Amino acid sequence: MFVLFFFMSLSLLSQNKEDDASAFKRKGIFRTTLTFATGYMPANNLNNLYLTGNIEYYTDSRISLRGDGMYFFNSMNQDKTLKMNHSIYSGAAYHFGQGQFDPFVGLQTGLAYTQCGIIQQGMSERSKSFSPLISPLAGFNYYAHKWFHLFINIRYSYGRLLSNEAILPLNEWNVSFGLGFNVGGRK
């Protein structure tokens, strides 16, 4: 009798979890995040620190439109090759998961606002410049509740600093994770 009751309880619990997962609808979710990100520029051997955030809207359960911004704080190395490296991105993502677990891949184009930190002899300050970027990204979201989610993002940015004084690669790996907020989803 006890064994029968135990298996019936497990069956009901798993059915409720499946109902909860299928009840979570991504279409129409508007979500946002704000967190810190670390970056590594292999060509320049720089480790950077950013404040990063994004806004994303799910047009359906598989496709979302996404905009990201990254505010450059500083390089964590002694080498101050970059004084500024702020960037913005816009693009789309494709989502693979169902229910609350949401792995994704995406592609965004962007623009970096950059300034070199090393001043050459005879110059008072390096000029600031805008440089185009392209960035594939991947990660996952876990919608723990209808109002918030946990996330991990991995991004690779490809670009080149275009200024009169220097041409530097802006290729960089970025990682961010944290807690995000969303509106909509459960019906």
Contents of the next structure:
Amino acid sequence: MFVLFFFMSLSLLSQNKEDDASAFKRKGIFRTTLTFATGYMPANNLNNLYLTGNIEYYTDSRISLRGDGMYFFNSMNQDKTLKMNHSIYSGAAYHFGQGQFDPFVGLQTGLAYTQCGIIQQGMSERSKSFSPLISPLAGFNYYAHKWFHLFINIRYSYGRLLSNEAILPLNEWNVSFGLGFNVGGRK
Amino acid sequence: MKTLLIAFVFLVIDISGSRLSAQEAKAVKESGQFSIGVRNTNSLFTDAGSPGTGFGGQFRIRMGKRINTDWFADYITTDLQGIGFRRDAHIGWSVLFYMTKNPLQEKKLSPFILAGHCFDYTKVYALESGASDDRWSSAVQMGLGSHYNFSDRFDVTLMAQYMNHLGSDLHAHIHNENGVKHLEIEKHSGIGLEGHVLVTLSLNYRLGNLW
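Other form of same protein, the form predicted in complex with the partner chain, not the form predicted alone:
Whole complex next, starting from this chain.
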């Protein structure tokens, strides 16, 4: 009797999941997020803190167009190498599977707006410059609720700061996660 | 007999007319597509042998079944071995000619050859001396590439082209003196031929049809 009840429960549970999956449609989802991100620049041994956000639109179940922004707060450990390192990105992502669990990989092109810090007394204000970036990213979204989803993003940015005073690699790993807002995604 | 002949002529005109309309409709459908995209351009074999990285965007207008056009802008920076840098800005257009009979089909490659023209601005800066120089010029480019159409509306494009600048020549030399690198900027006025290879990866989305 217990075994029968157990298998009936499993069957009902899987049926509910299938119903949920069939009721979910990725095409037309518009999602946006705002959260904090940590970054690590291996070449400069810098740990950075950012406010990051994105907007994304699913043109079909597999492809989405996506724009991201990162606002640089500071490097941890009071490191003054960078005073500013804001960036914007635009590109697309490819999504795997069909359901509410939504793993993806993406590729974006970006632009960093960077200024080095004053690391010695008597230095004048350093110049600001724009540096092109190329950035692959990966992660997943989980559309658990009608309006909200969970997400994790891992990004690598490749670029180089070329200013009048310094040449620095801007290569950086970034991780962010949190709760995002979405509309669409249901039949 | 005469009536039959007239009826036949009208029938032929009618059939050929309807065929023409279908062909015209197909031709309309295969042109006028408007796409926007973002692109990363890498500049190779340029000053001092250093590669450059770029950021840019483009829009694409399809002129016919096998002819497309790219209208682009790029901003490229190049690290000159840590002792200087070069900045290039390009704005221009290219014509893409597809090598397959039925290009832009979903889940297929669409190889093309391209040729075009652009206007550009270049600045070279030496860190040690603080010296810099710049120039405006025009350029022509040609190359090869291919789209991969992930869907009816979205493609990823990889292309390689050789861009030849027409105008005054601006370049940097790095020479070694007692193990210390120095950067020297040279500008030659007049008509010169200076070029570089550009490899571009772009992501493009078709918004709709212009006509």
